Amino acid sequence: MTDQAFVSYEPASGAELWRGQACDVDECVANARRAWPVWAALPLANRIEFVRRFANEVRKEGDAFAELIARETGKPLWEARTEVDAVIAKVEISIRAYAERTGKKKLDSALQGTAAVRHKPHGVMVVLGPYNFPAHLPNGHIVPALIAGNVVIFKPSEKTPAVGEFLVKCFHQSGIDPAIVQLAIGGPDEGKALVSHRQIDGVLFTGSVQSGVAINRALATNPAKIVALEMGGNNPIVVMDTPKLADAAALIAQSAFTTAGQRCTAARRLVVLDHLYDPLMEEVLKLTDRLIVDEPFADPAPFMGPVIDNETAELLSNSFLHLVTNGGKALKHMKRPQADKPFLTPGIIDTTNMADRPDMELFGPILQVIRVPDFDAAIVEANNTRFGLSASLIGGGPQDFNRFWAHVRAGIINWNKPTNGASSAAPFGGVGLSGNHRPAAFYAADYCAYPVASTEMDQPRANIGVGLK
């Protein structure tokens, strides 16, 4: 494995970004093993004074760091920022989630002695990162998994090594040890290797329901690693009765086309009302229509730029192309402006009237639109999917979104805002093929350690009063 050697190209320009060599996975987990012991045995207050250090690192090397997302991933540099911002702030909200989720518990009686709960980290996890935030996305789970004591493996997507390799590098510069958090380059059989190794303790994983579920598989006879995956979404986002078209029509594009549709929250599907069909696409396609597609530097700064590479660029205008051929009817024909780039103008196309809708998720800026006839019908096809990340309803009131709410099966479910966008200060997971019921974010914390249950007392005091000769 270590033999090969792996290449980032700019999704923009097709210039080589950066190049490196496979890792070896049997020296990356003998690194941790050694490193955790003593890791672990840190008081708390000092791993969380790392994980400051850290953030205050990335604060330094803030434009450094956003310039290389942007030209990694391809997306405006605008949005590289916030991702940057993301990972400097998930530093203090770890904290929190940790003393909330995670803290120590007692009850003392003077008879029984004392009843206590406290954490354990679970040893050497394995952080599986994606493409589309290859910093903030791998970050929530680092973070909270140095903070409950473990040591962390890194394998960032193949497509954003540069990214990856640049996260470590801040903290390596913060002081901590370069084998408490270490850099492991390499694609699918590296992958494979960390994932079923018997001496890591989890996976932590973002990324594919293809992925993810190979994952689950290989690991459904090992209960003793702990699992947490992140998968995608086919999400709906419905429109019921509201005066503001336009201002429904900005929600629909951000959580359509914002990343280039390259987020697991992003709305693969606009469930409307069959009255609201017309105005509402007016309103929705006339903004499309001035949505900027650019490199991530322009002036102008673009609303969005390109897809990750060309593969996908090519995939993703065969599905629409398929969708249109099955029944599928195109509002706005998604286009390729250079053949051998991967720049992707956003795509919608009506497929109300396909009788078999594919129930996938289409990783760009590829938006559904399913006509119904009423509210009732409206949730329906909001659950019509196997996967159940995000929705959000746009319009109605609060009763409406009461039975939104209740009926709709997602782990975020948002009123009168974007499908995308989730608050890392609250947890962040979803249902059916988008999650194992193990949520990031805020909740991070709860698979990043193990509660341990004690009853202690200061002095052995006992007797056998039944059943004695």
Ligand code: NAD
The other form holds:
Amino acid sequence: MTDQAFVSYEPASGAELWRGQACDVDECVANARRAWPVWAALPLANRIEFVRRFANEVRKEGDAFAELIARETGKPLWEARTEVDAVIAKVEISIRAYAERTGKKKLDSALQGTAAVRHKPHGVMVVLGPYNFPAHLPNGHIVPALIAGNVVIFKPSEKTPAVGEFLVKCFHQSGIDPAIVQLAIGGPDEGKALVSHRQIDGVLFTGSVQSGVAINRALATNPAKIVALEMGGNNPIVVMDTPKLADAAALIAQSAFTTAGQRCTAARRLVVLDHLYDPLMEEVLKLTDRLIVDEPFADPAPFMGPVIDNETAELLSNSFLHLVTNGGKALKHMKRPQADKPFLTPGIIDTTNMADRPDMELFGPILQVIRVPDFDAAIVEANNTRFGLSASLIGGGPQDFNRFWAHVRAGIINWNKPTNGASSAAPFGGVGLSGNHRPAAFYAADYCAYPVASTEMDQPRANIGVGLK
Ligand code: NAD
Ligand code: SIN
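Given the form predicted alone above, I would also like to look at the protein as it appears in the form predicted together with nicotinamide-adenine-dinucleotide (NAD).
After this comes the whole thing, all chains and molecules, with the earlier chain placed first.
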């Protein structure tokens, strides 16, 4: 496994960006096991000090970091900068989350003594990252794991190793020992080897449902390991009556096409009431025509860049073709202007009359439109998926949103807001195939430590009151 080379390419130009060797999984785990007791024994205040220094390192390196993210993912530079900001913001949010959700609590109910709940770290955590947010999402596991007293082996996506390496370098520059946060280069094979290693204590995964289910299966007979799975979505955005159709169109475009549709929370299905279809789609199509698709550093700044690689662009083009040839009606064809580059223009397709609409995540700039007669049918359609990550209602009044909230099955349910752009200060997770009920972001603290209940007295004091001879 160790002599295999990994190479990443800039999606926008095809140029080679980074090259490196696969990690030695056994060595990473052995290092982590040795490092854990030392890190776990540090006072919480010291661990917090280290992650604050890490935030400062990222701040110092912010421009270079954003540039690297833009080059390796193809996302626009302005958007890469927001990812760096999110990495920095995660630190203070995670410190607050640890105190609020885990940490130490004294209970006052014990008779002549004290009762307390304290949390302990699990040990060696494997963090497996995706390519679409190669810094922010793994960091959302790593920082809370470190604060809680775990050590981390981080395997970035094989498509974004350079960003992974940069992130880990910032931890080391902040004075954190290299064995406490280790970079593990590799692909699915190294991921599998880490997941099934006997000496690890948990897996914190963000990625596709296919990989998440494989990890779940690999650990099915091993309940001792903590497993947090953040997976994909087939997210609905429902539009009801609103006088602000241009704003609705902006929310739809933002939900469906930001990051070239490569967000787990992207809207994949636009559900529209019949009588709104024509005026709404006119606005959506007009706006979509204006979205600039270009390389990350272009001037004027693009709305979106390419998808991650040519193979993905090919797969998405074939998926669009499949929808068109199986009953879908293209409202805006998804185009690939350069055959050798993974730029795709946004595609919009009406799939109302498709007999068998595939319930899968098409991780790119494809929006399906489904017409429905009324709000009840819209809710049924919103729930017509095995996923359950995010959902939005546009328009309507508070009572409509209450109904939407009560009946739609998802971990994020918004009103007059996009489906994406989830807040780090809230729990972030889904139901169905989108997650395993271990939400990340603010609730990441919950899966990074386990509670220990204690009742305590400074001296043994007891007697047996009944049943003695
Ligand atoms: P992916 O599943 O292909 O890979 C994710 C990571 O898992 C990579 O590091 C990969 O090497 C590793 N991996 C793959 N198979 C594995 C296995 N069997 N065992 C162990 N490790 C394995 O995901 P991706 O294509 O990089 O990312 C895009 C996906 O991530 C989309 O489906 C998107 O919806 C999802 N995503 C989810 C969230 C969320 O928080 N819910 C956020 C961002 C992205
Ligand atoms: C993602 O993690 O892919 C999306 C986060 C968001 O924009 O909600």
